[in-house]
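One chain follows as structure tokens, the form predicted alone.
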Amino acid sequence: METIRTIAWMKEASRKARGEGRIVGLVPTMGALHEGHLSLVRRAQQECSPVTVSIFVNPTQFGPKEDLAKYPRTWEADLQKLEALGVDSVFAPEPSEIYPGGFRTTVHVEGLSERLEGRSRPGHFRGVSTVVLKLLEIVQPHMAYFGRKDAQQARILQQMAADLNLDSEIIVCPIVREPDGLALSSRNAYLKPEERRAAAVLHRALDAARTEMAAGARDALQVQTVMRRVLDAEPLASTDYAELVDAETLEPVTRISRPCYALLAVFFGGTRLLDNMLITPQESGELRFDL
């Protein structure tokens, strides 16, 4: 497994692979790898060779009061996990390599970036979109793999790729969960033991919504009320939002008649966790639930 530190070196490796007719895959990460990340790597390896995993804690997606300095960095453990999977290369540039002096250009996907996470974390998606575009231009993958836990992010990146006619396809993969239903996240490491136990309420809220809809509920406010009720019953949970939104536009829905997301953002102490469920109406009139 090769560790690549510079843009020029990464570009040359990808050009060589493409010149040989190989299918290049990219899994962008900020490190602190867990099974969710590794599931993306395995999916990429089924469809691509070579596969590059980027490890870059992107400073531009953190707000002034957010956790850039304390974001978990587990470099040696990350390398061991990736080597065990047989990853071809790790792209791990320094911030100055990605954002050299005089850097001025950013990417903003209008209409999808302002609500939900964008409202709670101003500038976050501008940083995400910018760094992902740079990674796609540097690595030139045929396919780039992202987890559905960050559903709004994935939708924004799909729109960016379409709008800018990028050659890379954005592949969105299922959420990986702990036995109690908590979605895997690098930020789970911040939770105190009692907060970790309380965080399972995210999955319970989504499951309660699924039960309500399976019983026939189609009114979005009714379903949101069910989720809120479950979240509010957990003393250690402080809800930022619990909404049903259109899967394409991310705008609120009033009735569940087209594909939509149930999206949650909840604080446990100082740690903010996300979760979601994709809801897809079927021709039979029933709903499909992807948790």
Given for the second form:
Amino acid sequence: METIRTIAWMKEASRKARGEGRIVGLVPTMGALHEGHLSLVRRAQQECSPVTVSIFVNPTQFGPKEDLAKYPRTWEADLQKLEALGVDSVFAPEPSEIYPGGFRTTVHVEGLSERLEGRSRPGHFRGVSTVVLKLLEIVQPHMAYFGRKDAQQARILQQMAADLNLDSEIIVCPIVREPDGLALSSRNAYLKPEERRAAAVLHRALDAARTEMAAGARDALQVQTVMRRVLDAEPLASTDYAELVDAETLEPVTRISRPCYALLAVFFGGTRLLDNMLITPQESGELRFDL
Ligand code: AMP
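Requested next: the structure of the form predicted in complex with adenosine monophosphate (the form predicted alone having been shown above).
Then the entire complex follows, led off by the chain already shown.
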């Protein structure tokens, strides 16, 4: 496994692979790798060779009061995990390589970036879209793999790829969860033991919404109320949002008649966790739930 630090070297490696007719895959991460990240790597390896994993804690997607400095960094353990999977290369540039002095250009996906996460974290998606566009330009993957865990992010990146006629396909993969349903996240490491136990409420809220809809509920407010009730019953949880939104526009829905997401953002102490469920109406009139 190669560790690549410079843009020039990364571009050259990808150019060579493409020249040999190989299918290049990219898994962008911020490190602190867990099974969620590794599931993306395995999927990429089924479809691509070579597979590059980028590890870059992108400063521009963190707000001034956010956790950039204390974001978990587990470099040696990350390399071991990727080596064990047989990843071809790790692209781990320094921030100055990605953002040299005088850097001025950013990407903003209008209309999808301001709501939900964007409202709570202004500028976050501008940082994400910009760094992902740069990574796609540098690695030139045929396919780039992202988790549905960050559903709004994945939707924004798909829109960016379509709008800018990018050659890379954005592939969205399922959420990997702990046995109690908590979605794996690098930020779970911040939780105190009692907060970690409480955090299972995210999955319980989605599960309660699923039960309500499986019993016939199609009114978004009714389903949101059910999620709120479950979240409000957990004293250590403080809900930022619990919404049902259209899967394409990310606008709030009133009735569940098209694919939509139930999206949750909830604080446990200073730690903000996300979760979601994709709800897809079937021809039979029943709903399919991807949790
Ligand atoms: P991050 O390192 O947090 O930027 O995440 C890198 C990628 O891993 C993103 O595409 C995330 O959506 C994805 N990811 C994070 N957690 C999970 C999870 N529990 N299941 C699946 N994918 C995940």
